[in-house]
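Only one chain comes next, encoded as structure tokens, the form predicted on its own.
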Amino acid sequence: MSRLTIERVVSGYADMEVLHGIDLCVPEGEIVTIIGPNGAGKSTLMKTIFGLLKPTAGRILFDEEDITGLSPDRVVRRGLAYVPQVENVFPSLTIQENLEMGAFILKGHLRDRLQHIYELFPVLGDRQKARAGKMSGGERQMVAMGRALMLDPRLLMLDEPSAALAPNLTATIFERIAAINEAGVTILIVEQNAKESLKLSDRGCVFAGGLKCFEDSGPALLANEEIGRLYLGG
């Protein structure tokens, strides 16, 4: 079964186009990775999956259900969660407070769910009480991930996790993305570390010039040698 399908969409920034009919397929319980130059379309294609950016052809659907151009809070309520990659947590904020902004819609106590985040990331959990601006790169990037799943999505998509992180916090992350997996949480990642990413990941899509040019399993991205001198350093 498709997670997200991705039909035809055309995107952009006002006068400027910038994905010119993109079709994508997410199946459900999988890692799909997009890497491809700066400015080909990868997180423009996010934000419009997220009804930040409102497409002007071509369809998205979540779970079979036609979700294109509605607003954020109602493709959240749908299962869908996003973590951006800058601008990401609410710095002035503890840990604590900025899991609870992530369950906004949901009533009544919030321990389990709590609970539940600090067990995947325990360092959150030894400093709930910090203020989230106080934090290294890697933790805030915690936070962002942990805010994201308070509301138990079926989707999670994730834009640039490891940007700017020290090498043993990129290990984190990415061992945190498949443990979240293996819970059964589909993840489409938009990432500069191919090489990482696409090891843990079912497919992967190159982008190039706001359009899919190629798509095919992690291990075979991998293994292409024309991919790998183009894309992942060599």
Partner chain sequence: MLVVDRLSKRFGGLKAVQSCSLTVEVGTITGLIGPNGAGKTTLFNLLTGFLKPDSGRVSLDDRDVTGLPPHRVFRTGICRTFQIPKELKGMTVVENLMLVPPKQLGETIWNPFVRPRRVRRQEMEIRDKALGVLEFLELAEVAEQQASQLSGGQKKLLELGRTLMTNPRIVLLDEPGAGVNRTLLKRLAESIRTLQKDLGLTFLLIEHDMDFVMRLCAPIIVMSEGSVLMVGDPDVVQRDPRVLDAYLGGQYVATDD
Contents of the next structure:
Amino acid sequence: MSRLTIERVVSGYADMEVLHGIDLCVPEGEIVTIIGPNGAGKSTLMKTIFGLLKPTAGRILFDEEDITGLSPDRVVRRGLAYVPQVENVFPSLTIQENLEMGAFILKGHLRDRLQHIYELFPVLGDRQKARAGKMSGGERQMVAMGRALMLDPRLLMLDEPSAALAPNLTATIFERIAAINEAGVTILIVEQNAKESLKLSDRGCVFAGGLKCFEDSGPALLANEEIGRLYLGG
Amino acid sequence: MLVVDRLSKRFGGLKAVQSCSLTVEVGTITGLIGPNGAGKTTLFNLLTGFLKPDSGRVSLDDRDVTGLPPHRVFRTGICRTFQIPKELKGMTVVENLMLVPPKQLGETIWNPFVRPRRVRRQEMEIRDKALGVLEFLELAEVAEQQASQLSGGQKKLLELGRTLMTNPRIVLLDEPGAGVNRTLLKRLAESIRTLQKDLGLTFLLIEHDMDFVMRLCAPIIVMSEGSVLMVGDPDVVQRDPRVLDAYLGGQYVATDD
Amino acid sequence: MDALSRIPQLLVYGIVSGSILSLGGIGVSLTYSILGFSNFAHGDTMALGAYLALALLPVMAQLGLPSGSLGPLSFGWDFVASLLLAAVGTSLAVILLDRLLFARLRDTHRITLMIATVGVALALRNLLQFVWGPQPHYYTTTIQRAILIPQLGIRIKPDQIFIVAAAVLLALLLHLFLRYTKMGKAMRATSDNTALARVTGINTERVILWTWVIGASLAAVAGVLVGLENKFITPELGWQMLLSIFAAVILGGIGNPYGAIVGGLVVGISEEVSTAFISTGYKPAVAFAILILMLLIRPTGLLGRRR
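Complement to the form predicted on its own: the form predicted in complex with its partner chain:
Time for the whole complex; same chain goes first.
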């Protein structure tokens, strides 16, 4: 079954169209990575799926239901979660408060959920009361991912999860992503450092100039020499 | 040329940078690597006047620049980029770059009235230069767009563009590669190399993309827990067990050829 | 009496008027941090609160609330009830205003919103003047005896102690709200990063609602307290304080409610103490001077952060 289906979506900003009719399918349980040059519309697509930008044409289906143009808090309620590329934590809030915000729409106790996140990212458990703004890039990325996982989403969207991470942490983050996926969460990733990501991915898509121009399985895309030269730094 | 002597900075109980000493030689592309939280960005902030050190000294060409405010540091020729781009949102991309060169004629109150032609000519020159920089960074298409509309990666490129607008003595780059397409990053590496060779520019850069760092930088400084762990050429650093352990992680050994 | 010996007494006045400025400033600061614009109608929101309390006072007495003075204070339970209901009424009025006007302009430029608040300010003030007239009105005509504390060389009225105590209590409640409640945390999160708050699932419209309610309630209380301290209210009451409030907010760091509290006290005290050395007529100039000085030396404010 298709978890997320994008049909001919046109979107962008007031005076600039960025996506010129994107089609994309993210099957249930898979990891899909989108690669492409800067300005190709990768982040714009994520913002559009999440209701931060309104598409001017096309449809977005989540588990066969139309979610086109829903406001972000409604999208969250449907079971999608999104970790933006930068500024993805609340700096003046503590780690624990950041995670609590992830479950804002829930009522009642969050102890079990918090515990679950701290097990996934032990570093965070050790520093629950520390302000997120004082954390290093890697810890911040974990806070952001933890926040997004608080609601047990069915689809997790990650915009450049490994940007600004040290190599050992990059490896850790991708291990976690694989583990999260194992647990049944479908994952959509946008990456520049795409080699690690494509290794994990069932499917890889190439965006350029606001259109999807190529699609293949992750490893096949990684092996494709022309794609490598054009988009993965050879 | 850039000498850092026993620099320290603490935030509350956290020693972000402690007794950190290092030297950047003229004409090198020096890499600065280390785990997240090792104090690399804090060090940059100390070098460029965004933070005041608790103790220690920073000097550029034997001139003490410790504790100068950022704009004065900039004028001594230390130029930097930010990890998270700080673009001027309300201006176009090309205007963002045109603002960079200091002491432009049109910045005084009277010049635009008294010498309008010279002001305009200088502005055209700066504009041409800015457009050239944008061309180089593959941003020419978006030159007239509002900077706030750029994609995350494009904003990183604009950051780099700012440093190319002046003639700095040393350029500090804070993760130029994060969020930048790898093919473009490879071209950036080439152009950094060109700037170093042809213009004799000196670079100090923080980056986590090891392909980029190992190919481009020499020497490489490894920071850990606020001070320098080791300095060495790429092949030495790559094989150092402490670096492998604390930073690169096990998987790097396997892919090392 | 020479200037220096008057200072302890002026400090007392400063703390009283500073408390009121703080309450007013919190609203301005919250609106700025959550909604992103400077609300020039905030002063007139204070005046609205003051007049609502005035209108409610006879109603409360009719409902049978005792109007006899509470101990040494100059007012009774009817006044306290009016004060609280005025806060509710002002909140409702401001929410209505948000729905009718500000919500429609939410996605426009912040300058547009700021100019809209200037329009609201004028409209509110003239509405008050239309209904109640330009002449002063009084909550009570009781004359209150000040308590003398000779050791400190000061005199203070029980009403003034009430004003300071009310301000401290409200500031404390606000702190607990921001720190420990889910909505309080969501407000801080939204002030940190609105876009991220939205994708996190925080209902930012509800956060905005709470921002207006808190800001308007505190404004109403501040307005009533001004009336209590000055002994009369006019439609100009809030507008006249707006400059001092903005000075306080910027001094403390705009967008930071704690900064507004500190800033309010500093501005209030500076204004009052300055009268020992210069004519009372220059009070607004003192606020202006603080404002300019702060913008020159530390534009992010005392407790402000870099944006």
